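This document starts with one chain, in the form predicted on its own, laid out as structure tokens.
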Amino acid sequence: MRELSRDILTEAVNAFDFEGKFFDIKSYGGGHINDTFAVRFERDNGSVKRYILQRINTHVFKNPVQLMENIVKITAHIRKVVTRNGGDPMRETLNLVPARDGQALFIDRNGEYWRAYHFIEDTITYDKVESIDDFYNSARAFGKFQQLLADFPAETLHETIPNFHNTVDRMAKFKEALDKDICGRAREVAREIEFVLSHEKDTHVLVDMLNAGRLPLRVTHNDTKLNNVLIDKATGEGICVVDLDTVMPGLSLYDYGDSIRFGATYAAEDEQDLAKVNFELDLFEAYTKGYLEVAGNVLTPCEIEHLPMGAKLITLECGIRFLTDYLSGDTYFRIHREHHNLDRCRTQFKLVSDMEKYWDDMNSIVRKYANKL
């Protein structure tokens, strides 16, 4: 994307139907994909109103129009359900600010795409799990996201990133990278390669069940990390799921599983000392409890039964993607040191191994909370 000039920022600010007199604009958040700003306006009564203004990264999201069509549809649906249930639709979902022409997107003079949201005040996000309560509350928030969209026709959404969580396709891409071995790195990672190949049958499990109609297609978030939940400062509750760019049709098991992959360990994703990388059953239980308390009544028995497989497979998939990128010369994931993607893949494979060790415990925990529904 082009460097942002003050003139372009001013053009974008003036393009949206913001309330009041412009006060200031500042970079906001720690995201690495879109350019995000907090914009402040002073209203006639002297109060200050904040908005989020974003330039969409079209290198990552090739079709911003389709992306925004998805977001418009699902936020409208959530607002309707929240209102019907007596909730606060201005805090429990993202609310778009239209451009002055009434559209959800504004295209600037350089052809770049912009959007704006109302700022949800008095909330906080966490980049890593700091307490079991935080993780539990994020589980309830993602469970509610699934609950609110349970009757939304997922097939009407655009697939913004094709085959994003198709584990069979990820395995095929890995084998292709292994065959080419363009960097001559395969001989260094024989153990990791063997780990992937030994799990090939696993990659078919959920894909085959979806194709056979045993698992339903649902609206999925596809980036269910803790920092994509706004936590209410006063109550500590997760009130709103944000970062909806990857919302599309998929499996609920992968959304659940990605939260477990990210949050059920205290180790960093790129931790080099694997002795510090451990799957934490207490965190797994806290998340499972919170998630099923809210989403359990809309999930099918088959989905609930296979929650542990969702956690294992999404973790395996991430490890495969990191290893594929390492074999291909680190062309997809940004790296900050030599062997960075290799370190990342090893942490994921360590977590998969731990899950297999605790497999009976994981399934017992799921049954424990499923029996309370």
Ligand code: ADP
Given for the second form:
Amino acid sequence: MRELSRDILTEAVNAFDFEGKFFDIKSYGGGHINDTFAVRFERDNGSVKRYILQRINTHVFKNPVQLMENIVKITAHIRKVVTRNGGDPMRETLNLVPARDGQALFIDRNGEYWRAYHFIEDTITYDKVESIDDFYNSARAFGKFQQLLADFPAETLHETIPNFHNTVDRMAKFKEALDKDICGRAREVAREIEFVLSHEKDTHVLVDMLNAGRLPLRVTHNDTKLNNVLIDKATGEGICVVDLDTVMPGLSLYDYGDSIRFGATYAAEDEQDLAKVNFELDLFEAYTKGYLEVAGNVLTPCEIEHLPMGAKLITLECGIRFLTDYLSGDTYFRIHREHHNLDRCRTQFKLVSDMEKYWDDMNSIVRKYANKL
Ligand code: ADP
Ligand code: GN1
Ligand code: MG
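Taking the form predicted on its own as the starting point, write out the structure of the form predicted together with the named molecule.
Below, the chain from earlier opens the complete complex, with every other chain and molecule after it.
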């Protein structure tokens, strides 16, 4: 990925059909993949309007044109359903701002891809859980997202990252990185490697169930962490799910699970003091309640029964991905300090261990809310 110069930023800002006079541009958000900016424009009446401008990471997303085709279709579908239900389509879904040539994408002089959205104001996102209510509300938002896409024709979507949540494939890629050990880091992380290898059997569980037709393939978000939902500042409700790059056919269990992975702890994903990283059953319960209240009727009994497995396996998978990236020289996830991916990997494995300890409680909580459906 090329560095971003002032000139390139100006070129990108000028390429989109923003309203008014350019005011300023700032880096925005805590995502690990794309480069996100908030851009302000001043309109003739003096009011200021914000936009989100993003450079798509083409190392991760190899086909940005197909990716944008997905986003155009998904946002149009959600807009239609929200409007039909009497909601506000400017707040309850992302709305793209086209480039001046009418296309959804702009390609800069370096061949990098850009897109823009209307900024949804008076909302907030959290990079870690601060209150149980916000987490509950995010569960309802992701549950609603699942519902909104329940009748979306999955076969029209491109697979933006093949095998994205295929845990067996993630294990194979981990082993490849371990064999190569291009940075000579394997010897520092013997404990983490052992943790992965001792969980090899687990990586087959949901993949096998999907292959056997016991779990349905649905249109899923695939990156349901808390900072991908905008919370309304006034009402506290989760109003809009963002970061639609990985919407494609997948397992509902991983959407539920990825939220639990990120949010059922008060610690940040990259907390260095593992004593602070604890799986919190009260947060797990709040999310499970909110998610099942909204999406419970869409899910099959087999999906509901395996929700805890979804949480454990996606947490294991994420830890494996961070460790794989650490062994490979940090080329995938953006890092801000040395050992950043290793720190991230360790929090995930601590959470997996905690989930194994609380396994019976997690299953009882899921049963408690499933029985209310
Ligand atoms: P990444 O793929 O890098 O995670 P995101 O698409 O999630 O990028 O955007 C990064 C952050 O920007 C989000 O976590 C959210 O806080 C904010 N954001 C994204 N789109 C909007 C929007 N339309 N309005 C307001 N905030 C947004
Ligand atoms: C990345 O883009 P962002 O920061 O929302 C990653 C997810 C990981 C997550 C871990 C396309 O999400 O899969 O779970 O980091 N996205 C991609 O925080 O790989
Ligand atoms: Mg994001």
